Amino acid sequence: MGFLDIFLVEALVNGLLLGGVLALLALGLNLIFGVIDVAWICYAELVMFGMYAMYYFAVVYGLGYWIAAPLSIAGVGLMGVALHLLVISPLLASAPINQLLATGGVLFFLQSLATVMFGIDFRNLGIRLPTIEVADVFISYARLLAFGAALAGMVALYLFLTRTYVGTAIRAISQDRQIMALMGVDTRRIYVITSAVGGALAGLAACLLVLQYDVHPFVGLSFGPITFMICVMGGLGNMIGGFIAAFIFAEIISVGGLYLDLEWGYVFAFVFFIAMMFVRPEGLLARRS
């Protein structure tokens, strides 16, 4: 294997591992949109608060990573419920632009709140995970762990949606919410549960991202826009489309970062997104009507 080939393989593997985390982020956002029909522009800021929760539970209070993780996931899940009850629910009958503006306002509110509460210092867990060497290819253990946990989270969500009554109701409402309401399903309860699950997925993503990124009030800008573009390109509300789009974007970012630098990788991803919107403005796999 040539010198450049090794780095290309590393880039492809790292893109695959990054795609798992991006797919998890997109999955939570698509779940919420598919059921409630509202896109949470502030979704990445919930992840940011989850990362802060991990830092305080694990470092400040000394609870350790494996205790801090479920507490953080539960906390962000409750934040998702609060966001729905306080902001989304009163606007369900409003125009989509009003809903987007409201969640956009929540984005700036949460960034400002984090700045006031935590300051602008960069913080991290101080966990240094090793690098694994496989056939001359070096793989980040943190990314490998994040990929495995993201995959487990997606499998757990799939089982929840397909094997439980509530999950079946969530899938049914995502296909036709008017008929399900006429059949006696309490849509408001399903919306709250969906918001809790979407928030919990953001919390899980926070537990994985905090192993790779420092946390600060604006860390959501690192992955919030790319997550939203993944959902749009996959077809808003379409979980399979978002899953596929996440890996496409991740590979573009990783390989582009290999030949130039990481910032150019994101530039290539944005250019690809714009081009795809001309070719398939409804997304790779448009949501079923």
Contents of the next structure:
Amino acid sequence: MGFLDIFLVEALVNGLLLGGVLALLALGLNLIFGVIDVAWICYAELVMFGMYAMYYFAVVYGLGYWIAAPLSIAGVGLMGVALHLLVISPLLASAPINQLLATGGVLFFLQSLATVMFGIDFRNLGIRLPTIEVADVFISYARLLAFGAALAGMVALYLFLTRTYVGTAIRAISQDRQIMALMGVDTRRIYVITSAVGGALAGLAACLLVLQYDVHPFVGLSFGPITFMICVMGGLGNMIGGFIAAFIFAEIISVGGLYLDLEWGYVFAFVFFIAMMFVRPEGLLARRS
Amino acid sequence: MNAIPKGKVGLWAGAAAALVILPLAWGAPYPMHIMITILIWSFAYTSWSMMGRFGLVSLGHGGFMGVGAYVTALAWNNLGLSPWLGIPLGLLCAALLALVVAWPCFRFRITGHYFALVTLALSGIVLQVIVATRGLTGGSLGYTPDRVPGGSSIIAFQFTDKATWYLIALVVWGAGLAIWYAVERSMMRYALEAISEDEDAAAAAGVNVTAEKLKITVISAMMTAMSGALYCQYQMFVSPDTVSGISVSLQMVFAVVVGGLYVALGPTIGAVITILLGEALRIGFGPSAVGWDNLIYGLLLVVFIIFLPQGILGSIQSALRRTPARASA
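Form predicted on its own already given; the form predicted in complex with its partner chain follows:
The complete assembly is shown below, putting the previous chain first.
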């Protein structure tokens, strides 16, 4: 295969699959940011609770994966609503940085709540999915499934936003917050719905991540920061930009991790992020004015 | 309120003398350890608040702390460089890092959320670099400066008795407050306050926005690196999780917000509250308290931002200021 050796191909494919899940994570965060103009720093912790929900429903209560998944998605959706009503809506009128810091407090709270409730043991579903071999390249079935489900989730969100009345209202609010209230749209109701959808996307990501990773109270720290950087690089609130950025990041981590350690993959990704902020501070797809 | 009124000089001198003498006279090791820890973290939190009070919310200060701690310890172990030179070297590295990240940020007007998230990436980078260079730094297992025989040496900046450490921490903490007050009285403060209100208006009024922000960022980064180096020399052990990364950065923000962002002693009050709360929970509940301290911190942070955004000390001060005015009216 010449200069394209087989490990590089495998790393590229794995990067693509990782990108799917990261894109899904970024999508939920971008939706919240685009509509409510708030960055949920604790987004990855919602995912962590979703992973625990999967573990408890599927393993402890023995409900099976396909019953546990919708329950977990609904549960995290409700958490999103609670977060909005309890923390975000009292702060809607204050400085954006206060909202950011308050969700930082929620991050601490959720991490510790998980420590207190579930302990610090690593837990997993105990499902071992097979590995598929395509032309000498090994692809994990779990990653393929996650990639497919992430794409399906994104298409569903796209249809929801473009084909339904509520979706149209959500898009309208993200374009102009003041005018829509004057047009007779109940912004509070739309915010609650958006928070529920954002939470549900975190729940979906949790169902997919729990197939590949063990869950523990600090698991959010391993993909939370990277999700944020993806959203910022894509332009906060810009879903297509976030989608592209997710794949760029995933490839950097995956290929960087191939030649050096995985940590260096992350270092490259972070450095790339900072460098990109200087080249395109408004995000990848921003129109220069 | 800037200058200390003359009648209060005696009061301040008395308080300072009490801070020096009383703990040394008491001398029990455990309370002494708590006091030293509080002073070192108070200094770190004060360093963060130097920037934070002007609306420059950084989530990357964990990175500067890590640089200060690791550069000092690595220079001592590998090059035999005394911390008396190693600490300035660490501060210099932190200042350079701050310049490299902050200059483009300010130049391209990355502010608010975006600035917080770029600096978040910075603390992530420092953490990952420490873990990735595990051959040199010990990775996530942590790092220990080599001990000198006998345990205490001025050149090695290692002391076994807590009294020495208490005095060192007290001096550094006092210096941190002095820097805070120096900034409070300088023209820089007015420039930065104008910038935090409206960058365009400040620039139009002749303020060099980028230069002013860079100055305070470098001061803040160097102070934070100092606190990291001090923490490392006192504990004789650092790990990437205790001095760098996102948790430490958020911890700084949290303590300052609880104590009060806009008052000199706010960060100190924040450190006292968080550390005493942590210790009380640890002693009261024992090992089963794992997680409860952060649970309460997180809850407090949210409650404070919603109901008391000025922090405890800030709210008390503005309440005191309001009451006499109302009485005299």
